[in-house]
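One chain follows as structure tokens, the form predicted on its own.
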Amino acid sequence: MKVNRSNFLKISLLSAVSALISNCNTQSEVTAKDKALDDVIVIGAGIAGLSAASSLKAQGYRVVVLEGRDRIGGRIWTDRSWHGIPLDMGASWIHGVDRNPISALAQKFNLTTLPTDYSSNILYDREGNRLSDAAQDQIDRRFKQVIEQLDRLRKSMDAAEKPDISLEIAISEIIRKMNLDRYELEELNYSIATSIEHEYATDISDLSLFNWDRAGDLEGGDRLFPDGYDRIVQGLAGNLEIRLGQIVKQVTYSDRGVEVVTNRGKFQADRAVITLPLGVLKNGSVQFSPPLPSQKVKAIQALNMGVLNKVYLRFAQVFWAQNPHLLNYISTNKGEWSEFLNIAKYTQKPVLLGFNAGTYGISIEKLSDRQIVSEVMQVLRKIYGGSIPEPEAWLITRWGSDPFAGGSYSHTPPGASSADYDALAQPVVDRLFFAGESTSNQHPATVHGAFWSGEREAKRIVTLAKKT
């Protein structure tokens, strides 16, 4: 989830999927047939769950997917309430299109994707003045120097076997030696907010110096879906058996199998694939009996869930530059309305998308929609003048308050490491298997990492079955 979009299915297939999901969602109780032993229960109809379920079904397994929401996709969620303007409220991009499984799915489903050029941007200072290319280059060079010094500090601390510290403490130590004035510090904070905190959906105070950037990247640039990311999950859902509105309360497991209790009844299976987001595992809303092993519990506690919230604004017409991909702002307070994606560039519709991460992204969740819109409009009027119109409509996410997510995606705080991702991925007594972006050591916080994790657990189950 770096913050990274047509008809690809025949009408009949879309209708079939819609009918299947609608039928599953209207079930109010579990019948005796539902309680019969299934091969595998998959908890969660996000990309990891759909990946695992489709892989297992292809191997001949009977699979039922239980989803608490009234829709599939999880943190892939395309809002289509604005006619003709599909807008992704969660995942937006294919991050690194080369050898990316989401790229392959986009091609398979004949979906359009468009590139994002992060260098195509206009940057405004705190007063709303546009900065020159030379001024932007200076800001970029200063930020690059900080990153290089961070790397040197990390290596020296690692060699001296010193304990991990937060990225904030490390950066503060570097800044003290740079003798920056007030405006240069604001510029550096802008770079930190847009290049680090938006990337990892959290403040630098909650990122590990040793491990914050250890994840692997794929090559090929980033592309988004102008027709909506949900086309991917619709294609994956195929003819899977998906039960919507099934809020999981308890998972009981033994060497004889697994029982899952939801708000609507009980399901039994030989095994279960758990794709609950880290935020849900951390809040303890799903009880495991017996409790999960201590190593897995420690991993859940060690890793953190970040928040990156979106605000879409629709206007009567475009009043900003239409060519740049991004419109950025150096705020007085770090990270407040510092980055806007120019949706008009991709859809030719008068829509802007603002991002907020970490503490500020969480804090505005408590505000009303109108209060949030008022705040962002103050920034836009500072840039474009007081005469710009009010937006006609808006869409606002609150991922931190979402009971089925508990945040946007995972990150590594001080003291945590990639070993915690591995621990979270480990199966329990060959009955419970765990998938999702927070179980991906190499590609956490990405859709492709989540997708691969679902395939990984499906292969693990198939391999185990062959041995037994």
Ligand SMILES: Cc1cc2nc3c(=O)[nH]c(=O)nc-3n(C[C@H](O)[C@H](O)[C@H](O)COP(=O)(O)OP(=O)(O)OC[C@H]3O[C@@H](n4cnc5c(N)ncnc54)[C@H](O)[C@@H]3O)c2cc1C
Contents of the next structure:
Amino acid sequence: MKVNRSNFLKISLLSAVSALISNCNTQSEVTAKDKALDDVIVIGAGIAGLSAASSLKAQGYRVVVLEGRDRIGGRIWTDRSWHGIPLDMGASWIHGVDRNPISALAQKFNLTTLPTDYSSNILYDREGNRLSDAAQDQIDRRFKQVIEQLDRLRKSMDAAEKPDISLEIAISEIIRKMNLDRYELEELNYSIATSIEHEYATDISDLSLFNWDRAGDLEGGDRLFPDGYDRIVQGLAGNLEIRLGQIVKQVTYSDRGVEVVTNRGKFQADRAVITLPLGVLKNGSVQFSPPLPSQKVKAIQALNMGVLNKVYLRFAQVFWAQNPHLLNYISTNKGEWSEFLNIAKYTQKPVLLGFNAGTYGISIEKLSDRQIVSEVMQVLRKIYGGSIPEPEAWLITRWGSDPFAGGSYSHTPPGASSADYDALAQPVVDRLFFAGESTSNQHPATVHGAFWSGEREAKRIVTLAKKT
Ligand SMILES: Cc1cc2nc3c(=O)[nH]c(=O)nc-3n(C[C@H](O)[C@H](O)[C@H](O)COP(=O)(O)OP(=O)(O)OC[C@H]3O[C@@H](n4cnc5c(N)ncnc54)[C@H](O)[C@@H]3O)c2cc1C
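Can you swap the form predicted on its own for the form predicted together with this ligand?
Full assembly next; the chain just shown is listed first.
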């Protein structure tokens, strides 16, 4: 069935090959002569799927990408409904620009990126008063102490071969000995929310003490795309064959190949790269026949999907401090409206972006847009006074209830480890290949991790083809 690459090119040139991926609805004709290399179905047109598909296409494979939504990009999603103000509803930053493949793509596609300076921030207390630099330093110092003690506790528990516990249990143990008053506790909770829970998109109660921060970081600082992150996926999509609105329902596989059933028809290929988010694998909306191996099922259950939601507010004009990158607030209840990104800094437009993660981030998904706006305005009025205007418009994400994501990104709860990410990445009978952020043991929960995972699986398929 397989020929080498030069033969493939020859065949392509001679026969102006018809579509190899056979959509059983359209019954495209496939002859043995046409069949040069394996055909591959990629499920999901997020960054992992596009990365896998473009790598395979570059190697001469014929690939079709099936995407359930009516757009590409998945958790990279730029809303352009506020004309002239592209807003990223999913990923915003290239995390660590050095040796990051997304930096290389930004350069290739000639995209502007701007740095975020996380130390450029103003912190407000629960009454909305601005804290001095000295007071902020004190809060940062106390948080650093907690992190150092966490590290020590982890090492001693590891050495004593004690079982994993949650970060929350570990932190409570540490805080108990610190004799903090109510306000100091709120300050520490603010640090925990903005530095840990927003980053991991979950409560500390759902993070493993042993493994919560085991992933690798890239250096060089973070940069965002003032013209929208979607330029990356558009560039990558190039001239790939992408079918939108194809909601995958079932994947059947055997040693002969793969059949994928969507809401609109059936597709067959030699192999499939599956980039379904962990949240989708968890909710069981895609059936596998035969069922996935128990190791993979265990990993799907062991890892969790967290929630980080964004609320963009557009005002008639900027009434907040123009200069800082971030505006932070010490809320009475942990993690409620504790962090705002000053979008005006990057776009010169009067827009603020509020973040909420974990329990509070999930809970607001049930509220109406107006209720959410009313909650955030109470906080902004505490800080900037009762006379600030209502926003002109707002955009609000609900990643937890998004059926094509089932949350924002994966994390490692107590008892789970990077071995679960590895299990998620394992191919099944050399027919099903798995990519996506939740298959990256080194860079989960990131765009670059997802991108690399797509390349990894493309390489795996190419290597396999060379062996057989
Ligand atoms: C709010 C938020 C902020 C983030 N911030 C950052 C950041 O600043 N920097 C960073 O590096 N990362 C960030 N991330 C994480 C990053 O966006 C993801 O890790 C990455 O985009 C995941 O890519 P993926 O290809 O693995 O998954 P996805 O992008 O989710 O792609 C999977 C695709 O599969 C499709 N799909 C799902 N179910 C089906 C089905 N049944 N049939 C067909 N198609 C289906 C989906 O629609 C989707 O297009 C953020 C994520 C969120 C939600």
